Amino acid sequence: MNPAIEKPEVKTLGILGNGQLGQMLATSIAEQTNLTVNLYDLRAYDETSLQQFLNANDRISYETENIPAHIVIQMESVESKVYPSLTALKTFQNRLTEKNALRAAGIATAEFHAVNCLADIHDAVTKLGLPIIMKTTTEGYDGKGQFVLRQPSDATAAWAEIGNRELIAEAFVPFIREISVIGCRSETGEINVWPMTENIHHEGILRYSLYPAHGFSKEKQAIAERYIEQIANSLDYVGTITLELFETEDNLIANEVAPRVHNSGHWSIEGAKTSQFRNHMLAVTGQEITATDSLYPAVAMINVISDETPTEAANGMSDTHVHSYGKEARPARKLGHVTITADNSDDRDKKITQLEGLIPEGVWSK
């Protein structure tokens, strides 16, 4: 995009979706009095509410990529002000058109095969060996959505499970653990990138991340940094953008792509010198993004996941925020997040033991 062309000042944002997300991207710019930031919620979606909601702002954003294809068409309407385009959206809605994206983007990914049919299954078995990982192309999140094939024999269970639909059988990869490398991208093609963080999962679900990302080699946070530039850039993309990695002997493998703000950037909010929330804000408003360098030597942000009491620990130590999402609890529900900042790493995992009743057992280990 040419930075000479000069285009009108945006005044009113509208994000779709008003879930957590949503309200931490408002409340990232709230200062911005010029600004007005309205919310939509997808769930009380209907045809001529949404197309008001669309006409009515001068641009368009979004909190997630789970959006249901009818609001993905309604959208073609007003494609020149959506922000993340809606390329990137449709793009990475997919794992295959993803995993493609990546590829063509000079990005290393899995080996990965399509299926449509129990006999692709066989033919993933064949070309990829075993285990492999099945997965639906769209919709799955947070670990839904999957199957863990072993045994070729499993094949129809997992056709069972998750088929009758489009999926991606992708090979498994020996990862030592799991990155993320978080970067925004504004109008005019300057790219700041958050230090990377260390994901700790279980059951499909982030449960801490950690920065610094321990014994991390320089060279593996160039390869990151050169990643996340490569695929925003393929793209044209503006906003935050996310690259969930694992982290091989030698490499990087891509995982997965997540058009927007991220779970393992929540740290960013009291960590870094501009959080994910408010750069991704002023990339999509047609502003300049600010320094995305962290704030602490050591970083911590934990998930709140079905049971908010744990966070009652939390209260009165120094250097720990806690964050609540006024949600309903549930099973494997997120309700918030407690971020901890620290002079050094010692400090930072001392903080996180007296915190250990948020991480299920054996999940936290120093």
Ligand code: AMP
Contents of the next structure:
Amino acid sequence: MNPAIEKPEVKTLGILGNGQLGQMLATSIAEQTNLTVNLYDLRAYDETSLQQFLNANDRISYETENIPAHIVIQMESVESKVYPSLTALKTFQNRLTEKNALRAAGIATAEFHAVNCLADIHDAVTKLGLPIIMKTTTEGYDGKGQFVLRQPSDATAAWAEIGNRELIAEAFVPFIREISVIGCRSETGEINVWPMTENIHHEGILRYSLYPAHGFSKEKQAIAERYIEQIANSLDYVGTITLELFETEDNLIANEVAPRVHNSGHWSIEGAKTSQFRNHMLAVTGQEITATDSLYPAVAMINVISDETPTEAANGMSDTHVHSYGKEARPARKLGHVTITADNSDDRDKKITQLEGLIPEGVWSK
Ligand code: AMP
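Next up, the form predicted in complex with adenosine monophosphate. The previous block was the form predicted on its own.
Zooming out: every chain and molecule, the one shown earlier first.
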């Protein structure tokens, strides 16, 4: 390579956010002795300490897209060293710009309508029909900031409950199930995609993910891979990217994008040739990414929510890996996850049944 255009080696990477995703990113590359990873606790933010952090690291990444606007503005001072780019972060922070970007990249989404006042909700009903899912355009996660509008007379209640700010109205997608696909793109434009998982939520929180999804189709995996390539290429994206999808009878409809590693990809730590965390770290530090194939015919990831006691059932179980995030127990809080690897879906499902205590009643069904 011509030394004149050779990029300097990245020696320090700063990650905004020091939660479990930041920790798993850091440990995924722990053996790489020439890279120092620093985590910044966004909850302890102050302008001076953040600026020092932004200036001190060769590159900056982030574990969450829920970064407040004043911090994003401050990140602009070091824009060229932020990976994934600030353009990508801003695009996926807002459900309207996100949907427009998906559409522009040729990816199917629900029909939608921007809502800035009560009258816009009535226009949305005319355009989209009923029911409609109303969502705040920013800062919604795990189903928060949402309202299902079933009849036109619900509009006032919807505006009172989540309105008085920018909303998006989405046509209801009659999906069979929810799927996610995670990929990683390097600076040189190489893209590797992990096998997609089926994701089961309860009360807005992911409870478990399965690979392969029941009745998994190669055609749909191919659509999912094409979608990741289209959205990542369209933004010259660098790093791991997650696309949450609705599976319908004959298609996949994009719901939202996370410009980061995702809970539904935690299985890749033990289950794939390279984890979502490691490839993100390789990509954002300007290195080549490596293979994402699954190492096992069947894998499950079960979240540990509110209480870690049920993980005791995993003691002595083969091919079962318990991860504890070392967090204080609190209702609805993610405290860890358990990954199961298996030779086939039946064995995997038997093991999930043994760990049923981790899953709310009625939510695990084979
Ligand atoms: P979100 O915060 O966008 O992930 O939405 C939370 C949950 O609401 C999703 O996981 C779906 O179960 C449901 N949902 C969101 N948008 C739609 C939609 N347009 N049609 C049907 N269900 C939806």
